[in-house]
Structure formats: C-alpha cells, structure tokens
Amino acid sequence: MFVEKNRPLSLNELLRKTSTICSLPLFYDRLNEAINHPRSSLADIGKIISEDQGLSTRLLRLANSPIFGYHARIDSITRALTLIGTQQLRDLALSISIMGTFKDIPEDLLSMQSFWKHSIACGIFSRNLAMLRREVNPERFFLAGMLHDLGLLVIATVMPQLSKTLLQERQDQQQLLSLVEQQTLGYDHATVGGALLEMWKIPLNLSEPVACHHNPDAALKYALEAAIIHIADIFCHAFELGAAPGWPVPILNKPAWQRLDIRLAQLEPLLDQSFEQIDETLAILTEAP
C-alpha cells in the first residue's frame, strides 16, 4: 500500500499516486444516485447503508448516541433516515467509511487512535457551533471537521517516510506543522485533503473549508464553514485533544472569529457539551461494531 520516494512530489504527483492507491468508498455514488432520485424511497436508501454491516452498526449507535438526544431508540436505519435526514445520514456514513480507507498507516509512523480523537473533537466542534448558530445541517460541519486533516493520512499513506521526517521536524523546531510542510513540499496537508475532496468530486461545501482551515481568509465561497472548521482546530489543540502536549496551537484568524458572531459567553456551555461527546463519539467510530 505505501509508495515510498527520494523526493518530495508535487500536489499532482501525489493526487494520482493516491487515486491509485485509495478510493472513495464506492457506496457513497449509489447512495448519491438514491438520494437524488425522484422515485427512491427511505427504504430503498437504507437497504444500501444496511449491506454494510458494520457501517449501519456504527450509524445506528451514533443515532442513539447524547449528539443527537433522542429519547425514542432508533433500531434501525430507515427510521435513522426519517429522524436524522438522508443527507446528514450520508455524511456520517461517508465520515466512518473513510476511516475505513486509511486504516493501514503502522502505528510508529502516525498514531491512529491520536489522530481520530483530534479529528471526532474537531468534527464535534464544528457541528457545536454550527448548531448554535442554528446553521442547515450540522452534519455537514461534523463531515468537515473531522475530515480536516485528511491531507495529513495521504501524505503518510503515498510518502511515509517524508511524513515521518516533517514529523519529527515539527517537533523539533515547535513549529506549526502546516509550516513545516510548506516549506518542504511547497504545499500543506490541509491543501491535500481539499484537492483529494474534490478529485472525489465531494462538494465544495466540504472540500473548501477543509482546504482553508489553516487560513479561512482564502475561501472563496464557503467562508463561514471555514472560520468554524478553523475555529475547532483551534480549540483541539489548545485542549491537546489528540495532540501532544506542546504543540503550538494555530494562530486566531480574528476575521475568523468575527465571523462567526458567537459571544464569549456562549463557548463554555459548548464547550462542556461538545466533552462530554467526543470520547463516547470516538469509542462508536473506532471500535470493533
């Protein structure tokens, strides 16, 4: 599974070494068809999320999870669809499913369980305040932020041991990794997970702000949902959520933060709520269903 080179490659070289070597799930483009066709019935979009069983597993779980606090259990996946919606059913499916896609990076190069905790937070974050600013489905926002440092598993997936050494140099020098990375390959990871994104054809609304979470002023035209996945980032690594203790965290785009016209006061109940989800949130999405 892992190309290993002498040399940095380029944003293209490395997007076709990844086509090669890793997929969007292939589900996700009939559930697509499903979802869009006129004449699909919620059963007929629960019977594709069902043939994986470990997938509806996870999703019925997430259901009947405190995200969504709902007191009714949910049994199965159709009546997911009707409770949830079909959309944001998609985009948690799509969100576990890709976690399935990079499951084979060795542990002494990238800590997996570290990584998706830091990415769930950030998911959970993102969908926090989306929720509080009473955004259209904040399933997307979950989508975004945990997907946020995808480039970081293609980096690791296609150029292992360059991936080790900007690793250890982001620790060594206390620097941003995004700098690190910048200044080595001409590109960062939250470039690469964008333009893998769309090479999937994953709408804009999703591969933007994951291409701009390290510098929202460069949305074009998802700004807002940027400045949130921006913002999420930012609290993951001031909690070390999945980050070792440290780290540097992100520097505040003020813009940013402006943008998303949240008082002070309202972040520590977020905060609290968004605590005591990640860690049940995280056993659901990576343990065995």
Contents of the next structure:
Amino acid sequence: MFVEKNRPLSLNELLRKTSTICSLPLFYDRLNEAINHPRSSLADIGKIISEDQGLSTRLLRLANSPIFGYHARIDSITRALTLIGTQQLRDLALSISIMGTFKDIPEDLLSMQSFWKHSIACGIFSRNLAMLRREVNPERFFLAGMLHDLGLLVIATVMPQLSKTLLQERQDQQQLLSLVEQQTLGYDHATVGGALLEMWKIPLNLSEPVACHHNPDAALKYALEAAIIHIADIFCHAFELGAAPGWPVPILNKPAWQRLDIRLAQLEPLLDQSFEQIDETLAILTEAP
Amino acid sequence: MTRPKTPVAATEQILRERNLYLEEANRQYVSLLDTLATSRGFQQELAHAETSHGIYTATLTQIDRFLPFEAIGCLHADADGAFVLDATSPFDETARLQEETDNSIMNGAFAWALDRNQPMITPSRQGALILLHAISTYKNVYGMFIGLLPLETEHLDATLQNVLTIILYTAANALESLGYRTQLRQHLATLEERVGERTAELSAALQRAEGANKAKGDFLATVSHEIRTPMNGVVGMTSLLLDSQLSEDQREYAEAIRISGESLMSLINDVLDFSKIESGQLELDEQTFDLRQLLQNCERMVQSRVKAAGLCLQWRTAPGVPQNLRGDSGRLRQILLNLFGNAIKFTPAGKIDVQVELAESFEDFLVLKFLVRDSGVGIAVARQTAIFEPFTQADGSTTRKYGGTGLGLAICRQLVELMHGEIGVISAPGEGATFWFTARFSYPHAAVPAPGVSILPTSLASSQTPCVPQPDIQARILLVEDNLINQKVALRMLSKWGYNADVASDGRKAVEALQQKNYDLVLMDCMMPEMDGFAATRLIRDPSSAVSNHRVPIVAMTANAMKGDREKCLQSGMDDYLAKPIDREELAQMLVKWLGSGEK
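Alongside the form predicted alone that was just displayed, please also present the structure of the form predicted in complex with its partner chain.
Next comes the full complex, this chain leading.
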C-alpha cells in the first residue's frame, strides 16, 4: 500500500507517485502535434485516432448523438474531423480516454459509475453554457468538465485508505469534500487535478479552471472558464447527478455567475436540454462499444 | 538491398526528421504571428468602415493574406434572417459561391455551421471543399463566411483555423460597433433635424417679429408726424391767442387749452419715446454742447411752471465741471426736464435745487452726476425702485392727482443707461426727494464757442437772468410750410418779435423765391407736397442751381420727430433742426443763433 494512515503525502509526493501509476493517454501528444502541423493531412490525424478502435467507436457514437445533432450520419473519423473540427475532436478524444486511465479504484471506495456520471454531467453543462455564449470550441469545456474532479481519482488511487476516511467524513459531517481535504491534507482534489494536468503539459486554459472550480476567484487567466466549470459543478450537485443526496452543494460564487452574463430565462431550456444529453452521453462513454 | 540501419542510426534519422518537422511548424507559427501583428491596416479599415459591405470587403482582403482559398465570400444576415452574398473575392466567382451557398443551405451544413463558432469543412458536389464559418459575437449572428478550398487540400492546420476564427470574430465585433455607431448617428441626425426644424421655426418667428417691429416703427413715424402737425397748430395758436386782447374768462379758457395741449404733447412724446426705446430704435446723437447753456435753457423752459407753482428753482455746477462736453444734449435735456417736471409736480411749496458734480474723470471720458433736490412729498423706500418701471407712479392713488403716463422715469432710466449711467432716488415721505443720475460724456474735439457763451468762470456758473432774444428785425426770413395753420402760427410768432417773413407753400416755390431774392434764414418744413424740404435743400445747396445764395442758413421745422430725422436733415444740407410743435423759446434761440443778436 502507498499510504501510511498517520502521515498524508504532500502535494509533490502525491504527484510524483501518480506519475508512476498513470499517465496522459499516449495518443494525445501525437494528435496534438498532427493537428497543429501545416503538412499533416486529415488522414494522418484520423489514423492516430483510429489506432484506438474503442476510442474511435465511442467518438463516432458521440458525434452522431443528439449533443451534436448533425442532420446526416457521420460515418468516419475524417468526416467527424471536418464537421466537428480537429481541435474539438482531440478534446473529445481525451475526455473519453481519460476514463480508462484510472481503473483500479475499488468500487466500495468510489462508485466509478457515479463518478463518471457526475463528470459527464459537469462536462455537458459546461459545454452547453459555453455554446450559449457562443464560445469558440465548446468541446474544450466538455473536457474541462470531465476532468474537474480528476484530483479525486488521484487521491483515491494513491492513498485509498485516507481517501476512504475523507469520503466518510464528508458523509458524516455533511461537509464539502474540499474542506475536509483541506483540513486533513492541506490541499484539495481541485488543486491536485490542476497540478496533474499541468504536469501533463495540458494547456493552462484547462488546468486552471480545474484547479479553481471551487474557488473561481483564484483563476487569474481563465476566469470565464473557471466560472463555467464552477456553475456546472453546482448544477450537478443540486440535481444530484452522480452525487449522493446527502452531499452538500458547493456555495455559489456570485461574481462567477455574473461573469457568465446569462439571463435566468435562458437557463431552463439549457437545463432541460442538458438532462437529455447526460444519460445518452453516459451510455456512449461507459457501455461496452 | 539497403543495409539494415543500426538502432543508433535509426534513432538519429528519426530525430533529424522530427527536428525538420518541428522547425517547419515553428516557421509557420512565426510567419502567421508576424502577419497578424502587422495587420494594423485591417483594423483601421474596420474602424473606419461606414457600411457592413466595407467590413466584409476588408475581411476578405485580410483572409486572402493567410489562407489558400480559391474563392471567398461573406454573406450578410438581413433583418428577415435571410443570408445575402454581400462581398466576394475574386468577383467572377460570385455565381459559384452563390451556388455552393444554396447547396449548403439545402443540405443543412449551413445551419450546422451557423450554430458553431468555428470552421466547418464539407465536400461539395461541384468538386471543392467548402469551409463555412459563422460571423458572430456572443450576442448576435451577423453573417457567414464561405470559402472554397481546392479538393486536394488535405488539412487546414489548427493554427490557420484559429487565425480564421480570430479574423472573423474581429469582423463580427466591427459589425457590432458599426451597428452602434449607426444607431448613434441616427439619433444625432434626428436630433439635428429637430434642432434644424426648431431653428427654422424660430427664424421664421424672428422674421415675423422683425417685420412687426418695422411695421410698428413705420406706424410710429406716421403717427408722430400726423399728431404733431395739428398739435403745432393748437399749441401755437393758443399761445398767440393768449398774447391778444382777451377777457378774463377767455384768457382762462385759452390758458386751459394751452395747458391741456402741452400736457397732451408731453404724453404723446413720452409714449413715442418709450416705444422707440423699447424697440431699440433710439440711438444717442453726439454733438458738442455747452452744459451751462443747456441748464439755462431747461430752467427757462420750466420757468413759467415754477413761477405758477410758487416755487424757486436754482442750479449750480460744482468746480471741475467743464463748460463744453460731447454727448447727446437733446436727451440730457429730456432727462433734466423730466426730473424738473416731476419736482415741480410733487412739490407743493419750497424750492428745487439742481447740482452738477464731476463724479469721475478718465482720459477719454468723464462722468457727471446730476442731482435734482426738491422739498416735496417724498417717496417711501419701498416704492423707490418701482417708480423707474414703466407705467408706475409712487402710489397708484397719486395717478389721478398728479397725472402723467408714468413713463417719464422709465424713459429717463433707459436714456441714462444708454449714456452708461445710473439713476436713483434718495427720499423719505414728507422730506422731499433727491433724484440723481450719472451720465458719461466725452471731451469736445475742439472748444466750440457757442452763441451766448457764458463769460463767468466755469466753476462759478449758475442761474442767471434768461436772455430774451433781441432780434435783428431787418433780417429777411423765408418760411416754407404747406400747412396754413402752421404758417400762421410761425408768422405770428415771428411778427411778435418784429420779424417779417415771406412764405412759400412747398419746396419748389421756396427754390423759386430764393432765385429771386436773398434771404438771411430759411425755416423749412420737411414733409410737403410737390417738393419736400430735403429735395429743396439739396437743390438750394447745389452750386449749379439758380439760387442766388447757396449758403443761406436753413433750419428744419419738422413733425418727424423720429430717430434719424436730425441726421436726415443735416445730411440733406440743412444747418439746424426744430421739432414741431414749435416751442417759442427754441425758435427764439434758433433765431439768435443764426441771425445774431441783432446788433449789426
């Protein structure tokens, strides 16, 4: 076991340990390089994705799901690349493949079904909020939502015993998990998630919102992104999507809500649309292809 | 057969290729950033564009610099939600772009792209790749960009796509700004239009008002002339009547007529003056005059009323008050006579003291202060301001007792203000009143030895026995007057002093008379049938006319007592001016002035 019950790891120790157990999906760097290179073709990019059969199948199912709602069938990765966009598809691919990176967490410690439901719901809410604002590349927001609680998986993987205690404390004390973590570890899962993404050289426009999703005021460069993830996370808790009924809902950061510049009247159709998309997306990403 | 590479050589080969690959990517980034950084012209064109077409054209030019399109175009979303191809490059590809647009609308790609703020590439049946990108901000969709790529295009790298997104987002923001600017301009234009309308209305109203004012001025001139002519007869004849043998009753009646006539005349003068001042028609007429002579004249003009009221009027000038001044002596006399009149009217018994002081003196002008002190009924402090307002007397109840229009002091105040002075009163009920005013005068250009100049030291000048004209009865006078009654009035006045005068009933006859005989003085009416006084005077002064003495003194006698009349008379060549109705004292002064005191 990695954990000594009485001495929690420091953030650096935790990250160092993490790098030996799990890493960024291999295809990501290659894909990124290909889509940014002037001389690579769509076929080159498609080939990188298609190497992972499971990934491409899920990607195509996602591309043909109601969250995109393209009028005709998208039957190849190349077609998906042109219609959805290369950067967009890259971010979707990472969202999907990140789910396979943390597989060894015991079900009695953390229900992965609930965890991913929460993450996907957060991703869908974030994506729809971003689309309402006509932000460039909404899949980036889906990815950020998917990754927002990544730190939780890291802690559970590296320090399962401590993690169990923390989760139990949340339940018993009706406390926010991040506060419980702060008290015991001196840092919380948001900080861990952000730090891991940074270590993986994921751009700051993803790592900062993840690190600040409980404290969007701290986001210095990507305040809007952080605000969107923060609000989406609150929606997930409020509607108990992948969250147990007893968990407290994080406190709304008012400046973050104001930053979104969205009228309440716009919210209801957005929520209705998101609820439909969440279950379908969950099915696509978790069921065997 | 190629020799199998050693692992090291293979790694080296891979690293070399990778290095080339990264270098190429790097060059691309640097070049794109460089082009973006130098796209200030694009920003300027956007900022100055007056129409959305201008913005689309600039945007297409900018995109051409970055991306290898075959043809590009911008579609503008009009108010009905229809997309219209607004700008294309090159222009001869317009039809093709239109066709591809229609196709993409039909197959749903257009709607799909509109929903997303990123490039969407789709192959077309016509053998090209279509790139669609919405032109939108967070709030609004403004249009759609369409670009045709060669079918063999394998991939637009992410950086280029991002550059396209940046350019189109910039364009969308420019369109949004343009919308705001247009709204602002429309508001401004509406505002200007309304200001214009108001200005036009105002200037029309002003023109009407000016027209009305001119009509009023003309009316005043006419009324002035029409009233003064008969009044001259009434007043003149009455004074002649009073000089004749009359019974006690007859004298009383005639005296009543004279007083009524004079007060009517003064009322008319007040009203006309006030109208002139109100309409801004009154201007000061500067000439050099002798202050003491003026005071003397004033004293003489009220002498009979002073005596009749059993009062005594004295005047004196303080040391330092110059003999000769430049200013409007006529208006000064008017103010003084008004104040004298008031003092007489409101003083049941006692005396009236008049004093002139030097208030201030400057290089170019001096300010004199005139004080008229009476021992009359006085005025309560509360009423002291109101009495200078038009149509006001100190007490509403005094109006009937004392008469008058209540315009006198208002006129005085206006005249004093024209002379850059102030007017006021110091008084208490029962303790008399001291009316004072200041007025600005300039120094005469040269000393003017006026007839009847005072020989007393300037500092000690004061009231003196009034001078009675001692006329030169040999003098030949020509009276030019069309009105028979006024002829009679003037002739009788002249004959009272021992003068004989010939009469001409219009300007033409006057000129004929002057051709036949030499005269020493011509008394010339201005408004006459056949030839008016101005024309006659010009003819007399004309050296080529048959008149024997072109330099004969001509004194105008006119009922046109309006602004500019004096100038008009002098301009036509007359030497002096008497306003009708003719005042005996003034006529006497005039005779002394132009005929001498009769000692020759």
